[in-house]
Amino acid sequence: MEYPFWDVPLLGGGMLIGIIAILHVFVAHFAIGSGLFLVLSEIRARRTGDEALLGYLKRHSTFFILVALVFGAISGVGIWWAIGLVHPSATSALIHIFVWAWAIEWVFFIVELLAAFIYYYGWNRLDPRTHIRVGWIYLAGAWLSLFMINGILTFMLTPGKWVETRSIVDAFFNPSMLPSLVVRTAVAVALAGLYALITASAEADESLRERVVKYASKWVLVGMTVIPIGGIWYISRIPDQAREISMGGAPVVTLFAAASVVFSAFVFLATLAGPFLFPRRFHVTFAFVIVALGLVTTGVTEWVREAVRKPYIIYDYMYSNAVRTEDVQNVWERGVLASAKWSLLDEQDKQDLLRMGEKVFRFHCQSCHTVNGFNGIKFAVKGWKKDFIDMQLQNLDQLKGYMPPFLGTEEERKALTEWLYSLNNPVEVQQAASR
């Protein structure tokens, strides 16, 4: 509540971040896995003198540069832009907690970028041994960048001992860090194969196409086999409430969690029944279908990972509405609008319950809810009486465990109640106000 934040109409800030982040994750993991794919495939091609395979790898590296480094870098900047505007308090907290980790990650990222371009432009300029070494350097930089970011991302759900110690070591090596690293590495391997299916299935040489399609499908199958093993380990390390939310505590989240499993199975079975068993008949259209399934799987999985963190943005430290747990008592005593530095509450607002209620909604609720769009509050309270709305607000965290408690004063709660009721009953509220 220390900064103004960006109100994204209809879509909502969280959804905007999600769209950008899912696309970035789908490409960034390919960037890591494809580094391993290119290096191991080049070693294989040079040992066997397979010039056709080397030619394919050169063409695939062009696709890799355009997708991974161009789109990946742009979408990465997009994430920082979105989270900085939508949730500045959480972004600031992550920067300050992990300032040295971010600095280290940027070093690895620069190494990754430089090595990728040297590898790409070095096909006909470097000797084979040097070229392969550059590929290994790229892979090391890319995977170590993932290693650093993974520790920061998992901290948001499982801060572990950091809550008491405030040690960056405890924050980074948190309970879910290692299982998540296993899952994300396996995802990178699988996505390397998925993207390779696109370029391989477009090859004109039938013999080469068949060989590479079969080879790429094995990467998908290996990665998809490891993912559920790491996933079970990961689920065992997250907070009990987060696990319960995904297993029935919140029906929508449970459906998305089930969808993640189902779509993962579809990717595995489609790869097995298509490029692995019948590589000769595999077509580029089928490749895009499998990649689309992979994107959907990534999307629902990342959405669940974010959703189970509720009611927090950083577990046990900061609620989704940017109130730190250590500040709860202070906000309760002072009120939401007095605690929000950018509320700009004037005398007219204090005399108008609807205006005050709208401002309470903005600073207390709008980080997750829109009015009419995604997760819209107008539809959520449709048909509710004022007394029922007020009762819900008084017991938010008990009735809905994935929501933070209402922290406003009694006056603010009544103002919010009035405003929420007015969304679906504007005429009745106006008539009552004019009496």
Given for the second form:
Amino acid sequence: MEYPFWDVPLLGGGMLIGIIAILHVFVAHFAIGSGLFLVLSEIRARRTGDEALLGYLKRHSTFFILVALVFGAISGVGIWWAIGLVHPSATSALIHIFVWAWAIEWVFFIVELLAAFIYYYGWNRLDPRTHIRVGWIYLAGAWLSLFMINGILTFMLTPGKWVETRSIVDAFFNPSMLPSLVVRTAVAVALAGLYALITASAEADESLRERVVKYASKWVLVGMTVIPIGGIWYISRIPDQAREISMGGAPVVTLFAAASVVFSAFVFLATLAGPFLFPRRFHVTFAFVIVALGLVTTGVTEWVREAVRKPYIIYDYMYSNAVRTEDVQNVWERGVLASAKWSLLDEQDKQDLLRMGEKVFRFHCQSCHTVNGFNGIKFAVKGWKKDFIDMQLQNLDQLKGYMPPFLGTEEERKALTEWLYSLNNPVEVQQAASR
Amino acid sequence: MPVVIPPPDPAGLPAPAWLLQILLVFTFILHILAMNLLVGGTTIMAIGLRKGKHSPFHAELAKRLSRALPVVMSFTITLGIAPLLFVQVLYGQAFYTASILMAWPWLSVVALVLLAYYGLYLVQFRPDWLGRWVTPIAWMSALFILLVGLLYTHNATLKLTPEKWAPMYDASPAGLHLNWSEPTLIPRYLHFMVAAFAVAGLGIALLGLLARKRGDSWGDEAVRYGAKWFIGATLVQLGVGLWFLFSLPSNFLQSFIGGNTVNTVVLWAGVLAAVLGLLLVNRSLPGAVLLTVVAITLMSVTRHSLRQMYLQPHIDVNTIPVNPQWGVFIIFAVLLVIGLATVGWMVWQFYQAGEPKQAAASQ
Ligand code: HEM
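Here we have the form predicted on its own; I need the corresponding form predicted in complex with the partner chain.
Shown next: the complete complex, the earlier chain at its head.
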């Protein structure tokens, strides 16, 4: 409402965030889990004097640095870039509510980063005890960063008591924070094993390869077993409406929720039937197949997690189209275009319903819909008569629980109806104009 | 066309504006120091890779830089996150709006940083595999990093000029604008980049000094070579700085040449510190480093005062309501101390342990 709206054609801003976020999540959890993987494995290798395993861990940590520290860190910054561009009001809210939580996260991130570098460059330099200690510090920094981010992310779906108290403690320790932390920690463990399957399967020494493949597969299996337990707990904590959306309320979301379960099962079964039972025959191609399955699982799950929050971007506080719940009355009285200063409404717009309708769409709908791409409105209203469009707009939130109420004035609704109709009926509109 | 300014966030500021401003400027200084080493270092490494074909000194310099730069990159990014947070807290109204207008170029910063970073790692880890592609890859990283700096200056200057926003957005909501029409853009950008070569020169001279202490004769030449960059860049800076100053709108210019005492003193004290550093560099390197840090600090304060002046008619952070969250702030402060102590302990362990006992893990 308060900021200019960035028009991302076809893809839509939400999808753009999604792409960056999914890649980031898939790498960042690996970065955290690998802390545990590296330290525990190093302890084991040192205790048993297993030089071969130690050699593998050194090679694995190069891969870890290149993937986790570079791609993980920068894609994380990338999410921040993208949400600020696509959802400035919500980003601003998250920044302002959680400034010091972000600042604390930054401290943990610095510790994490430095520890990772020193762990990596210290393999042949530090004595084993110090090296392992640095590994633990890395793990602590990484997991505490997750702890911080997790509190902020879960807040968006379950702000809990914050809605009344406006206290950062309530915001952070919100109802779904703990279950989500359990799920994410388990995901981190599973992904640590998943990525280790790649590096393990590329090892030249056959007996080492077999050992590490088997070992890494256990990490995947343990993580994947804990995820559903935490998941059920998590689902019990989210708002009723969010649960309904994922279980029949919105067919596409339900489909994706089902896909998330199915793909998780695939990852589990593929790991069990492949690297766990037959580590000797395990091949790097198979490793990539499991990783791809893991990526798909992450993708659909994250997508569902985002989708069930509709119609809000921050539950009970701000709708997806950046209208704050407390401003609903105000916007409804003044209209969308008068409230959205960046619509830059001028005389020409006021005289041209189609121009006006397009602007209403941009500032009231386009944060979730594109015109003719992803979730394209053109396809949604195909075959609809004007009366029907108008009726839908009047009852938007009642008909579709995952959409915010339409807050435009009568004139704006009429304009939007005309514009929506014109998307699939350009000729008739032209005729109408000439009449 | 009206000037449209988004309202401040209804949550208010989580601490008094002065504290947030200090944090912003302080963390910005840290970011800019690392950024300087990165920009200058990467370019000088690319030059060194070429010259290194005939000169062992340059080959060695490029090698040492290639080992340090990925870490410097990581620092630049990490130290950039803090001012990014505080700039959004204080100036979100301007920051989001300007960024949205140049959304695609702005988003490309992330991709450019990523590619430049991987380029640096390639040069460090796989120079043999790259063969004659080493130098081009190093140049790619250098150019991308220089381009990121330019995009930053586009963003920073666009933030300061709210009058431009509405006409730009009216022309197109696609997020493809840049701020080329801004008269201060080029001098401002050059001002940052020339400084980067001076600071990186000092960095190389320091590397040389450390090497010399270990009895490594490479150090002597590095000290001289680094100082040469520092002196050359700083001399150029005298011209570029003046160009930047005189490209400012005249009322702002006035405030720096007597119109406002504090502004004038801070700016010219900064210039003085840089000039003294210039005179001192061949006698006392640590002295020159110290003076340069002082100069950068004063310049960063000047940059902040300039921002306040630009935004004054539209955005005044001192009028935003404050809802302090002291409890969490104290937790942050305590954790910062613990975090820095932990980092200090690790770095100390690392240096104490001395050079690798075998070939480094990376080789
Ligand atoms: C890696 C290449 C980078 C380079 C060359 C670079 C360069 C610069 C330059 C030249 C400026 C000053 C712009 C001006 O005032 O005209 C600047 C400001 C800034 N940089 Fe960076 N930067 C880099 C990466 C980053 C990253 C990754 C972040 C964030 C994570 C970041 C955060 C910031 C912030 C927040 C400011 C502005 C602070 C303020 O307005 O007070 N930078 N940077």
